[in-house]
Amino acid sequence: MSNAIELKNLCWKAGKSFALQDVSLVVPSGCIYGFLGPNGSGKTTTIRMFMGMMKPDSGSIRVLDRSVPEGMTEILARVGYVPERPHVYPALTVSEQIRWHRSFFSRWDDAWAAELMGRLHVDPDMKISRLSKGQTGKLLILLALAQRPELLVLDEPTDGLDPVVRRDVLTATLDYVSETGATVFISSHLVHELERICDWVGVMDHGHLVAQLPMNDFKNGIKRLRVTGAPAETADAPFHLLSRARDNGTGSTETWIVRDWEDTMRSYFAGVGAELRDVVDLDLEDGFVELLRSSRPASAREE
């Protein structure tokens, strides 16, 4: 099995307000895939589609080499899922919630659950209604990991959690991946958090998959260039020009934001009669913002 998740030409429309538009996405098996995008970009909707909770208007979905929705019974037995909103029962204690949850998963590992309870400092006797947001987040990751999933799907798992709890949740996840080779699909708008852990990244905006590429390519391939005597047309450029603007509104020097940059591309500018004056690395968050900005219509960028 080469890919854990495959979405092809996924479309779905919610009235006039929002639509997923031709989303095709591939998550290689064994990778940690970061699904980035601002709130409302379609991340959770996409997850609900491949988790079988929503039906697309068109397109196809395969998860763990099974079709969705036909193979969902087998898929769900092999997937650990932490949803955007907690799926626990306030009236139960932590230990009661664990016993209820484990009854659905034949691969549940009691010893691993007990170890996670200790590592994450989860009190088994605490009523769920009395748990803090951070404690609830730890319980959710425990429930997902203790079923020994082949695929772990995390929808904003650390949103609103303090830095210590975020570190505990991510450390437990990474330790499990290191031990088992499981695939992780993690949705977030916290760019720097994913930078440290992900192999691949997909970027959503307004229902579109704007980009999908290895994390190293994303981090190293987006640059800010300063160009003097820039050509009017760039159709033959070896890189993808995301945006260009004249410096200070006057003069012959422009600032370009480019994607898929390699150092060997410097020769392009001499060939078109321009001078490349500077190449500046962008951090991941700056690259993410520039990618979103360039994908939006001019009218939206001016708002």
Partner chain sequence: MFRSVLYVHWKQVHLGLIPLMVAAFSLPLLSVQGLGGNGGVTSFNDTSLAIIQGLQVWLPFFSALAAASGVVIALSSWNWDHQLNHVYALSLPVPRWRYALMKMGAGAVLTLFPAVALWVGAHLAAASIVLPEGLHAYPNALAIRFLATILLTYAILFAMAAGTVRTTMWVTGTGILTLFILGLIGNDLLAGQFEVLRGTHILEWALAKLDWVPGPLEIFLGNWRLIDV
The other form holds:
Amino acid sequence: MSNAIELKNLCWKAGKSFALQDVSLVVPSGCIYGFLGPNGSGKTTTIRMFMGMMKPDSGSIRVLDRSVPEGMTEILARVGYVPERPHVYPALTVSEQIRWHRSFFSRWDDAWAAELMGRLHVDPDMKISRLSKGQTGKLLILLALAQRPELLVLDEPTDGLDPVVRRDVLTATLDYVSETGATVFISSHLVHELERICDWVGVMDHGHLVAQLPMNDFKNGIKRLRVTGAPAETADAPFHLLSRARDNGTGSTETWIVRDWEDTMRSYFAGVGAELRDVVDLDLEDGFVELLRSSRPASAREE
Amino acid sequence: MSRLVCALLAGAILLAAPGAGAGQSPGVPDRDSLIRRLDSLTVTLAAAREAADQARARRLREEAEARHAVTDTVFVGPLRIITPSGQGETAREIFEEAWRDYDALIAESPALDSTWFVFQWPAASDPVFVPAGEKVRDLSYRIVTTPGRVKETVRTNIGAVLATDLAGTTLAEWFNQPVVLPRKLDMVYRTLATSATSSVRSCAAGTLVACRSILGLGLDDDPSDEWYTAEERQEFVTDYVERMSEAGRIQAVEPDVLSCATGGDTDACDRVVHGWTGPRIRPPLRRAADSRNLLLWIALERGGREAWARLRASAGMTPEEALAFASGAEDRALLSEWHARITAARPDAQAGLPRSLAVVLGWALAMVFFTARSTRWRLG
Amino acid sequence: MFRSVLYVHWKQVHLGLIPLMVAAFSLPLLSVQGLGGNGGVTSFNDTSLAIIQGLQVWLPFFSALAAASGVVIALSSWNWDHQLNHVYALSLPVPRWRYALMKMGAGAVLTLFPAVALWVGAHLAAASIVLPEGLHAYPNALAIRFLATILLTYAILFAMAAGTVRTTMWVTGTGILTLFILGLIGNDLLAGQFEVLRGTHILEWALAKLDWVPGPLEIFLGNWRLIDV
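Alongside the form predicted alone that was just displayed, please also present the structure of the form predicted together with its partner chain.
Now the complete complex, all chains and molecules, led by this one.
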């Protein structure tokens, strides 16, 4: 299976405040890839890099088997893009905006566009500057879907939308994906939203790609353990210890957050003279938070 | 200042003197010694005063020398220019450029030789030194202006001084303006070609006799027949009657004039116009200054550097004789060249348009090139 | 695709362009108001020269209007994309150079609108007065000159706006600052301090350099008369 997006060792620096550092990311074709990260972590910058809008300082980019920026025109013809902020011309009406947009995309599907317009309740005669945030969001997803893309790049597509519109947008996207098998790259800081739909997840923080793994591994691999008589040294542990903290008023009992956990690893504790008292599953959001906490240096964590 | 210093010095010495301000007491110097001391101080004070006076004299001398130094004299051809020190180079550059027009034509000009031009740009706060009893032409620019205007004014002033060389000649009466090479010949052409008077338009079309006439050359006492057609003469009179009527002075208009204006009596019109002399018959060529200047300039060019001297010696000659005498050419040849130069300056609404379009196209294509280089890497 | 670009550009600019078209149509008509003869060949009021001199007053307005039209069309062409930080434009599947050239072409088509308005107005103006002998009307030449001036102004500003905001700011800022310094400080301060600058009016010198032939300002200096000999 080929990859829809491949970023290798991407670096980019903006002054002293922010930098993308050695980001290597792979999005398999046909998957729904959730791109998680707090605000300012570098998600939009990474997207703009592989959309050919920003030039990386170093590293290589391939999208849909073509290099960026050399094959950008062919790539963009096959990519539906919903950027972080609405990017439509406010003085046009919805139908004028659609006419303008369709003139650039040879694979534009009029019937599908009309159907989406009906399903999403978008008024074609409405001036864009008068659309609500939700209606604008619907129009953007309509524009991205009606061009029948092989890759959908959605940068915070549901940010600020009410739950009904959010569901409409996601449903339309998933319907399209299930019909065509297109790849979706969706960036968000709303973790629970991605939990239900994504196959893969990548986590960005401070310009680093902290983790990239299948959603199942992510959801099942991060656990909270309660350990009594825990050893000071855990270098030989078969799992990856993200954090440990002594429980208040419970003597020698500690809470550990671990990654890459499997049940067979319980025997490790008996071997080091400790007792595993409890294994708790974390949901995606808790796991995400713990992952970020563990990836940051101690000084940043204290902030 | 120096006096104050001396007074302070003397006071300080007095105050510092032992016992000063104290009452008479045992051990205090007696009266005689005080008088001797006072005498010595008087001598010191006199010496200080003398030193102060010398210092003041030196300062005044230096100021006078400095004032003298603010004035500079620049020579450009026969032109003598007085200018504040520090503006010499500016004055030289401007006068040299202005004189360039005349340099090849004027060998000697008594008027220029006897005139001092005072040039200040910007005008200095101290007046420049001007030799007493000399003719002076003041060219001081206190207002903000541009070099173009300054040069034009300098040129006009040189021309005005030059023109005074011709005083007493018939040519001076005919000419009566600064001698300046006219630069806007397209406007001269427009004036000729668009005139309401057929004789002027005829000149524009190339009839040299008409040109001679409208320039005021070779005219007899009553040039009205040469200048105006019968129809124009009648309109001339009608125009006059209308103006008199507007002024409420229609009663003062003679019967012949009325019958010309209202009845179309051609004979009456001729009688009226021929009866008018001098300023009542307006020359048909308006704004003739540049036209006449051009003719004079051509005569000077043809005659060489001695032409100006011959013009000055043309007292008693008619203007056309003077021009022919100075140039060594017949007035017909002068007029022919005059007409050719004006015709060459004929403005053409479409002239240069193809070239301008080509230039615009070139620039537009250059901009297309720059636009096409607009980069994809727009953000970040 | 080009039609879409043209349509969107028209939507962007029409509120600014329509008043300019009205002005372009009216200007020739206004300029000949009160001029012209009664048909008589000879009038001692020198009708012809009066027409030429009467038009003289209006000449700067023609070039100024052309320049204003060019400015409005150029600035409007990138306005929306600048507002959207070019994200949308860059997400369209056309090479950047082609997108920029399509926009430029659309603007070039729009320059015809005020030029045609002026052409119609100029013909009506020429027909509305009786021209004395020796004078001719040049509505076509005037309209062509007008169009070329709009096109030139438009092309220069469009190219500047097509660059990044930073580049545009640098170029225009430096130009304005230079003129400002030369104009304000030029002679009063600099020439007062430096002997070498005496007698050279720096702003005049700079402007003289700007209209060097074949400089971009040459078209502005041509004959803008609707009526001439």
